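A single chain comes next, written as structure tokens; it is the form predicted on its own.
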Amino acid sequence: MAAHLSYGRVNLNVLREAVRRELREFLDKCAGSKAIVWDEYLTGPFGLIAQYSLLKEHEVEKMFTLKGSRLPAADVKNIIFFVRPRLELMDIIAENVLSEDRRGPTRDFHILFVPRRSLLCEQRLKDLGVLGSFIHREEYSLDLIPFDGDLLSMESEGAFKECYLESDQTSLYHAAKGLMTLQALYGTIPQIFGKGECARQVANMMIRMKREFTGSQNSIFPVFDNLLLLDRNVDLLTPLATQLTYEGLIDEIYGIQNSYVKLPPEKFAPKKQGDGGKDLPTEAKKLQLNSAEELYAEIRDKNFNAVGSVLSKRAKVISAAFEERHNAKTVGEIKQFVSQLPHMQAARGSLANHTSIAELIKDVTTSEDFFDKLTVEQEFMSGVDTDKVNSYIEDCIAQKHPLIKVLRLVCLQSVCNSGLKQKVLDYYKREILQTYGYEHILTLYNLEKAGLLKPQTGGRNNYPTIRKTLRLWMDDVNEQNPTDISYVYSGYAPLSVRLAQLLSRPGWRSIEEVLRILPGPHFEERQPLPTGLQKKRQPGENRVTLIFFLGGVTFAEIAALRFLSQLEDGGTEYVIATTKLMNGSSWIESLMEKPF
């Protein structure tokens, strides 16, 4: 079990069974003595739902990582392919199967596509002479997996650009499925609202989904009130804004990947007397990040500048924990004193690594370049300037900045904007080519069909009147103690997490307006209960919603959706899902071609 995904209203740890289940079952199919050759991408994804004990129990001796030519020799009976189903990878594994059948003795292969099966893979390995070779060839539905007790993410890399830039609907099939299973753990969920175009798509294919299987009922209690999709497209800017929360500015600058960061290990070492500073650690701390963990459970969705109250308030309740050794007296309370060491142990270790992320990000947050780059994405949020080349964008790109940051800006600005007038975005694009290569072209062209960098439409900024009625910018804030989503970027509210909030309450009846300027459709679905399991809620007791972002959501609005979940008089609890965690700078990249 873990716990940290049990804590809150919707027990994901059932999810999690659920899939420790299946892939059980299909490590038992294939008998004997096991090697795992893993496609590289998956070994993450697979850590948070399948530590190596479990497959060690199953049999599994040896695990590989998937690359070209032969396999490292191993003593086993099956050799099982975990992969997804790409093209380029099958060439590999056709690679791996042959130089294996010249080695000698025969072996088991199998092969587990995550999470679908695909016909064209299957037809690639006939085509290269090996899909015989395989004695099982099966899918392991691996859609939705639990991040925390409140978040779930099907890690799909692509799904952004294949959604909105190659009209691939293959991760809203999947997400789909994924909403598909947590009914079957969950009960139905009797109520889909959405906004924009995947959005319907998704609830196009559940509701057919559902028609399917119209044979068995689904008699689980609902645990969900709402399913609201929406669409990444539907908020371009909120992912390009620079997070302010401890968690997203982690992300921002370190990147967290499957719940882990990697830190420069200088700041962690331990500090002895007469060192000198040598021996320094040359590799990476690598840091688990989740709710499991006290302090990071309570400082991971504050304001950065809310962050160092806490943690020296932290330090002074350890060591007076420590101090209280000296009034252990009697043997009882000796014994009691020493019963609670390793758990404070555990939180005086949490504490210094804290500390030493905290100065880490100070370094950055208090240079002058992040102040000017703040001060700059500020004002456009904010509506001022948005219409005229920028001087800081113009001195980023004549200082040859990294080519990301100079694209987060500049797309910025064009979504505060409504598109950029043709004089500015094509002057843009020139500074841009002369400076980084011709080669950035593409990339231009995948942002601009993207809608991140577009000419402006029509002669009308849309901008300030969304802005306006949805209330995305708020002067005062207050970081320490936050009464409003908007201390998650320092002033201004993301629009994706405001559309929820007024779902909630009053309804999207009173945004109609907005509603229509913002891409998409938006449309309201019920899917009926069997009589018995209509939800009689109890006085006092909160709606629970599923939010689902399809295109990926930031570290900044699940801390501002958990902000909206703890209000007192909030009325609604969120589980948050998505096809990705992403950052700007992430989600940039993965619309970037990489030049030949």
The other form holds:
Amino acid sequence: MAAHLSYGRVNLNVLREAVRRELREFLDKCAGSKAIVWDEYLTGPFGLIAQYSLLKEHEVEKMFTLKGSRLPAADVKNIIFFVRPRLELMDIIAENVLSEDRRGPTRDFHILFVPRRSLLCEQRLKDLGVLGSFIHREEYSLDLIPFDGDLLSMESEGAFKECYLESDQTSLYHAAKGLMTLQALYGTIPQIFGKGECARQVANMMIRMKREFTGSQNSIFPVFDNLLLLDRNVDLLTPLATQLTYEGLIDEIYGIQNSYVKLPPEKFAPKKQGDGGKDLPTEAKKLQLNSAEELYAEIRDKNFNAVGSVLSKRAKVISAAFEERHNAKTVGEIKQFVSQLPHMQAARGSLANHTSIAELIKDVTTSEDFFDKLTVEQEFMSGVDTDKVNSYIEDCIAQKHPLIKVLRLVCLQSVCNSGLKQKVLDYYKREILQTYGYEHILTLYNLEKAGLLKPQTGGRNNYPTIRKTLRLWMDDVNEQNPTDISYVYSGYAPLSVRLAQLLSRPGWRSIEEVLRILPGPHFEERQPLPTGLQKKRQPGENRVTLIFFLGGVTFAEIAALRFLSQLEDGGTEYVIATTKLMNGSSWIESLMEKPF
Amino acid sequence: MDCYTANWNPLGDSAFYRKYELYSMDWDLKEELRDCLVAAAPYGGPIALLRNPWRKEKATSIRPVLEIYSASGLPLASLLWKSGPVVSLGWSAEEELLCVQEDGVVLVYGLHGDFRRHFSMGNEVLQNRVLDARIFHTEFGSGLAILTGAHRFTLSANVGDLKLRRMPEVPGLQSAPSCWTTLCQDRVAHILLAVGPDLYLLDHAACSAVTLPGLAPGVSSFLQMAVSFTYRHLALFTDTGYIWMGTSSLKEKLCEFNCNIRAPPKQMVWCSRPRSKERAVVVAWERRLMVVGDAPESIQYKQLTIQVLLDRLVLRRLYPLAIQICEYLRLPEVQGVSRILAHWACYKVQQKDVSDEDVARAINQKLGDTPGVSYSDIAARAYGCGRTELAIKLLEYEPRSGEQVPLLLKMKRSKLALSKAIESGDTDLVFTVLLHLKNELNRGDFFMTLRNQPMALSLYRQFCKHQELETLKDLYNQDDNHQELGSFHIRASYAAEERIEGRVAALQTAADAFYKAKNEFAAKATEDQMRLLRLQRRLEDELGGHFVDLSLHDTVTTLILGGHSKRAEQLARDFRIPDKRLWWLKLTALADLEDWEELEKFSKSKKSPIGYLPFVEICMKQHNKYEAKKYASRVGPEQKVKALLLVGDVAQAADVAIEHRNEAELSLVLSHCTGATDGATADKIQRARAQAQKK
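Switch from the form predicted on its own to the form predicted together with its partner chain and give that structure.
Time for the whole complex; same chain goes first.
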């Protein structure tokens, strides 16, 4: 069912099975028929762990969305609330429970907090007089959710904002807990590297938690060699740029949520002759995107310009395979052909889907505005004219292009110039406030607090030093057969991934100067292993590094890391973890504040 | 004397019995035993005795006395009862004595008479008082069932993890049931009760009437019922002197007996020896005892596991013996030695003659980092004995903050708890301490404490942002954080105020704060916003329609669309909208209106700061090629080809591109050449290209 999770170097199905087991155990504690009341935000992530069939096997008969007043009627023995530990949700739960008490036969109530039980929330339930109504109050430590064979995410949308704007380290604590769970399943990670304030905090928490668990000696042979903790604010630049990989573009244009994407249905209409197109589907086409699909696994991380040729090659292979039927003469041959049909049909369906998606994306990428935007982005990243008002941005504002697009560009310019000249910054801000409304003064302030938008201090622009030392801009990029990670942005090599690459070889000592310019401390910690568990690497055997992005990661960065993993002489394979899978737009949106 | 049968007496025709004293109890009780509340623990555990329990009058002269004896009669504890009237006594499986008071409060004592804790059976019980109570044992622990004065049952299946269940009402029940008991089936506790000739089974969801299979007729009430220790068997005694014995599932009758005694028995219990197939019920009256029996069935039980045995030894403070057993059995440390040591430590902290330092050191020396030892449990015990300082010292050895913090809070060491919580990184723990501190300290002190803990302060701010906005303001004020105060008032101007005057006032406060924060830009922007808001209000009054909360840009656009171009101009001037943006704005608005005449006039008003390509584009967007062509000719040379292509003039576009000798433009035009119509143009371009290459 989730076989693709076990394809990678580290079998992440082990984690999935562990969390599934925990879920089953909880459900069995509440004997009898059940209804689950969902905190809506959780349904997406849970879908990756357990389908409805699993819940059904454990007598879950009804599912509701958590909302105020009464619960819908359900003839079940147990009502279980699956919620994040948030005060506002506790108020709704109390309302549900209190209105339930006045009706008919009593039911058993339970709460499952995801990912952690909260004293604060329980106190609130107590204040509202309903705490005693719950038979089981438990926590479900669903911190890191396996998304793919090499990818884990906490899907905590507010993590960046909480960490960098509100100094709330709740999600860091959950990240540390998640890492402890991983270590319990995959062995202690002997070396921890990190860069950034949050990275430091997570490492500290891990070390502390390890001390708390003394006695339960971990006797699992370590699967990971290193852990690299990276703060998102060490690299604010990368997510702002438009991703140019296939998966990255799907996410930029349509948004991928919990590995699903919703696409406009027109391109996916079944082609029937003489239909006159009267029954066009109106509901969005929903597709799951992960490496379980062979074709997708092949093209997801390619530069979009290299996708077309793969698709057409694949089309030829498939039609050739179907042509084989004419050569099948004997009964044996026909039988052989027929046995391959389902696989071939699946491949043909997959090809048709991705051809349609590629067409949709092409419509966007060939548009003039996309080209203009990309040109401006690339100018900024390569250090051209970053210190004055950009006329493309001006025009975007004047034409009231989406605010998020404008903010992304302004922030990109600011980051690529180590802050804007006060006059330039004020001009942009004033234009934005006049055009989009004064309420956005709150959003602008948030962006400033996060360091995405700022006045240049000391009149010094550090970006060129960083760009040159880390070789962030590559003029000779090969999109078809890449030789460097810069292919994912057609020229720009993501800073975060460059840091990982340089850590693996030749080591960070070579870039001390740049590391000092980038925010937050960099550090290294060792977690000693008992002698029996120390690894003796075979010659030529790659190291496995778990890289954890605190504050979010983009698909293009993931693609760049996969590219490094696949390099023959790379020496390191990566498993990627993050607080949230995101892109520049969803990121900026999470920082926006709308007071009405 | 030597005759073995000498002290045996005949019982009926075929049986004999004898009576001899196993142990002599160390109490000087005779007849008064009947006036005491008595409870004996299962498995030969201790016996508790409450003398003079019923003392209705408030006379303090004879206080009840609680005494505890070992099964062999040795006194273990004796204490004066100073709490409320006790209805029932019973022992839990952990050999804790539960004393159920009339008000539903249950006091828990250890077997040495040491007070452990108390809990309440809930408000309903408090209001209606306890009429009767039963302590029962299940595989999960010991439960407690209460019958209240309102004839309702409240039950907790495990007093160690108290969850109260109020059982459903028995329809038409006017008086207390004549008898009742708890049953345990399918891991759930039920209550069986008798009302007149009827029997009811209560579970937490429903009350159902039940019948006994094979019950003799003529029963008008049940006087006693008894359930066996394993909950498998049930016996009932009726007003006809009849005894029914069967399975507690009520599915099968095992036997019945008519004893012809109609007086209600004082007591009825099941008895049997382990591994014996004989099952019997003993019925006792004032001066008569009757054994009714025979229900063959093989029963084995091993309830007394090694863990329980160790617990018993520990309770009797025989630590060295317990440790020897653990070592002999090679039990894992966590289950064995370290658990015993932890118990020892809990006992150790009660030795009041030893100083705090010495006790803490002794405990740490013996326990060290032994896995499975909870220093916080030991500290809790120390605190329970009133040794707070010792508890704090012990807590220092506790590595888990989650365990340290609650106890520190209980001991009112909230500030220490706060720093421990912060160290852990567990924000929930920090919040918990904060809310504690908030109630404990006065506001000034609380704020002061926060000030010294930046992490706690930012968490508390988040809390206030969602729960207590006013406090948030006070916090910013205290820190002279004018920037955040400004943002606060901006938010308030949207959230709290409906009237324009109120909103403007809130914005003024915000602007003032921004000035104080030396954020001139924000202050000026906010003043602009106030100006705009007032103006929008006036526009709504004068022109009707909706203006308030539109952006400045949209306000100007709306005015143009409404035909108020003068006012639009004025507004643009007042707010110094840059020329370029104003041109875009007007262009878009006029095209939306399809006011082509006005658009043309506008285009000629002066030289366009945005060029003329946008004019072409917007006309084409409105499908007006005629108008678009007017502007195409005015587009500057750089964008000319683009403009001509937009209006569909491929031939002229080709001419311009050829003139420019621009390869990019040439291929752009070529890509627009379609079908036969543009064939000649395409050829022309190819020729020009060939020529260019020759050169």
